[in-house]
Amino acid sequence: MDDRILLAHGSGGKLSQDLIRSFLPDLANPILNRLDDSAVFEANGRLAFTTDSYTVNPIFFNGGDIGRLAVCGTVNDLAMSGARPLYLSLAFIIEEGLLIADLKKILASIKEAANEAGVKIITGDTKVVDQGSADKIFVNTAGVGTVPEGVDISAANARPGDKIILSGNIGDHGIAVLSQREGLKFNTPVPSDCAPLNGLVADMLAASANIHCLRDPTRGGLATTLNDFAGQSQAGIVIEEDKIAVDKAVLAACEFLGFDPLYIANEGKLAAAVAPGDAEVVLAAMKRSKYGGGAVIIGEVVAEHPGQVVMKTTLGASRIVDIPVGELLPRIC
């Protein structure tokens, strides 16, 4: 059984210590290497702090896995407040019987994603539960970052006249995970868009300080994100359907399954509300950035119909884009 996780790995004894120390070659840094009960570090100015849990099923999918997802998701939550992500915590809840080889793959993905995002994992925890008490592995994270002086980004800050910018095509992550889970085969496989967006946000902020709202449209998709902007800002939003890019394979899958791409999860895209005078310069900066090449202005904030999102369809009509009542695709992140 030395190739699988045992309950004894969570007992706090030698096997626990051996397992935790086996993480260090992948995640080593001077703060984590101390293996103290809490991490001590220095930070100046305003801080952003976030926490999240990841229960995606399956744990490996086209374009990523639960490890990459956990790092990118936490980094992106910090970045959406304009913060520069610095440090992450990482806690595993592992089901007895998980292959050690699978855990090592996840750790390798975590290391790669953390290096790409420029963050350090400085503390963590590991628990092992009985078979049937979890689903292979769950990951909990927390993240800390610094917020530059003068940055004030919130879903409540949208103002009439602001342009709504989307960083790229939507729906990739949700369809990638669903197709893997259900064994669906498409002529063109759909990879997840899972990616750290802090570099993209840094490029946007370097171009303009007049970015009012940022959000990565994960669960609930772009529709929920835009409704958050409209509801919290008590402003209206109008978007144009023909400006919103959807990959052909994603669109075909949504049509086959009866889904609307506006409600499908993304893990490497962002939506922004930007002051009208700065929208074009921000858009240009996004297009030069690694994860913003497909950026486009899809609409604007208006004074009419506060709290509602309206989409002008390709047929020339208008429809209200509401928030979904439930979750279309559970266990997507």
Second form
Number of protein chains: 2
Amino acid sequence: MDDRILLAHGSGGKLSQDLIRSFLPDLANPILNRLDDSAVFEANGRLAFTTDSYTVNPIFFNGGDIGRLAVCGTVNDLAMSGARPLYLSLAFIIEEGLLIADLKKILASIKEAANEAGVKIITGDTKVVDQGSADKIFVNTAGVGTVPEGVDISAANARPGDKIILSGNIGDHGIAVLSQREGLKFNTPVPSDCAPLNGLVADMLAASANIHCLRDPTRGGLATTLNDFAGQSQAGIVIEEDKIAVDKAVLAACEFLGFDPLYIANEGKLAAAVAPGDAEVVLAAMKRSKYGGGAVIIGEVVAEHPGQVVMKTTLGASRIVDIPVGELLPRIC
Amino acid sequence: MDDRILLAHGSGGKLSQDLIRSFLPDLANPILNRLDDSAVFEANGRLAFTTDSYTVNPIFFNGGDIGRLAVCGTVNDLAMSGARPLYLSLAFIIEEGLLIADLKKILASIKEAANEAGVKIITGDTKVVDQGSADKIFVNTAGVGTVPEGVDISAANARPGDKIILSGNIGDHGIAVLSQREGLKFNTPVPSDCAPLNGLVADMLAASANIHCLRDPTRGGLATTLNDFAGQSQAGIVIEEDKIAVDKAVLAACEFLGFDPLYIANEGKLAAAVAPGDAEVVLAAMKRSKYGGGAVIIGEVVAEHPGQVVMKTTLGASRIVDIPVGELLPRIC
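Swap state to the form predicted in complex with a further copy of the same chain from the form predicted alone:
Once more the chain from above appears, this time first in line as the rest of the complex follows.
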């Protein structure tokens, strides 16, 4: 049993201490190393604060794992408010019996993703629950970042005339996780697009002071994100189907499974509403950035049909893109 | 099925939105109401940041529930760094099938505890997992607070001569949860002591600038907290058994179950190391505070046996108080 997590690893006693100390070399930084009840850091100005729990199944998937997802997801939520992500908290709920080797792999991947995003993990928590009371491991991260002066980005800020920019092809993450979970084999395996987007957002903000909305289309996909923009801004949105790129293997999987890629989760893409005069310069900045090579203008904000997203299809028709009522893909993030 | 949580409530679609909007009236504040990917607030100076996941079983217990616990636990972790708690994040992992009425009760209790502690919930997340993949509901809260100028509290700051003050009787929370879970009936039911301690800490800090260590003895109990002080400060601690109050019903339960109250979790108590000259004034301030009525000096920090906690027993003997190796009471918080 030496190679598995025991209830005692969550007890607060010696085994807990040993486990937590075994994490430290991977995550070490002067703030975390104090191991007090809270981490303390200096801050000045506006701060962004966000949280997400990650329950993805399976915990390891093509292109990532629950550790990389837990860092990127929260970094991206901060970045979508225009913030520079600085610090994360990290909380594990572990099912008794998890292989310690799996936990170490997840930690290594947390370390790598945090390094890539330039964030530090400064506080944490580990709970262990009895077998059958959780599914392997759940991870929660909360994050804080600084919002640069003058930046005011919100899903409520879209204005008629704004261009809608999408940073790349959609649907990779959802299809990667689903196909692995269900044991579906496609000719070309689809890797998740899971990536930290704070660098991309920084490049966009450096190019323009007129970025109005930013959001990463995770659960509910691009359709839900655009409906958030339209709903919260009380504006209409029109997008063109033929501008939205979908990887061939993702499209094939969607057709096979009866899914619409507009509703599939992404973990390394963003949608933006940008003032029309700045759209081209933002687009150019995105294309030069590591995770924005596939950026394209897919539509615009209009004064008509406030709260509604309309798509011009490749056949020339128009259809309303609504948000999904129910569950398409459970435990995708 | 209208009265239970469905997978679709975690989908990011319409049912998710409806559920989240049903939370809002309970938690509403201008920062939360924006519903962007991050909450944004103003900060200046030193900030404390902490996180904890709560997996307590049962979710409703005598004297509290998982909601009250999730607010108090994180508020207390902030307070133990000397911080004034300001904001919390709130993340649910819900097992499909949870009664919506139970979720509403938990939310009401979160609201009540947050009001009592004077903190606002400004960002959140809800995930739903399939039946059998979690146990009813897990809650994560992260918290931020401001550390007043000049305050420097750490488990590493104890110095020989410091007095050890305990805010009240120990063991209530652990015994309350355990007896309810195991269906144990004692003559006098024990309610949990679950409470926000930021007011008590504020009163202590107003009385003295020489509070060196603060910690709430949760998992692992008072024994583990004092070992943290001794280990991180590389000092010895001597405590007197007859100064440590234990409720009669808690003592009876511990004797019946073979537990030592020193190792039982508390959720509304704190231990402090205070410079000797200020110990009496801090003690007096604690006794006047809502949750410090039972405060007492239980021992002191010594130069001898660094890293070790020694207890003088009521019989006049001395014994080493070590930290527990394994799990005494799983899922107590």
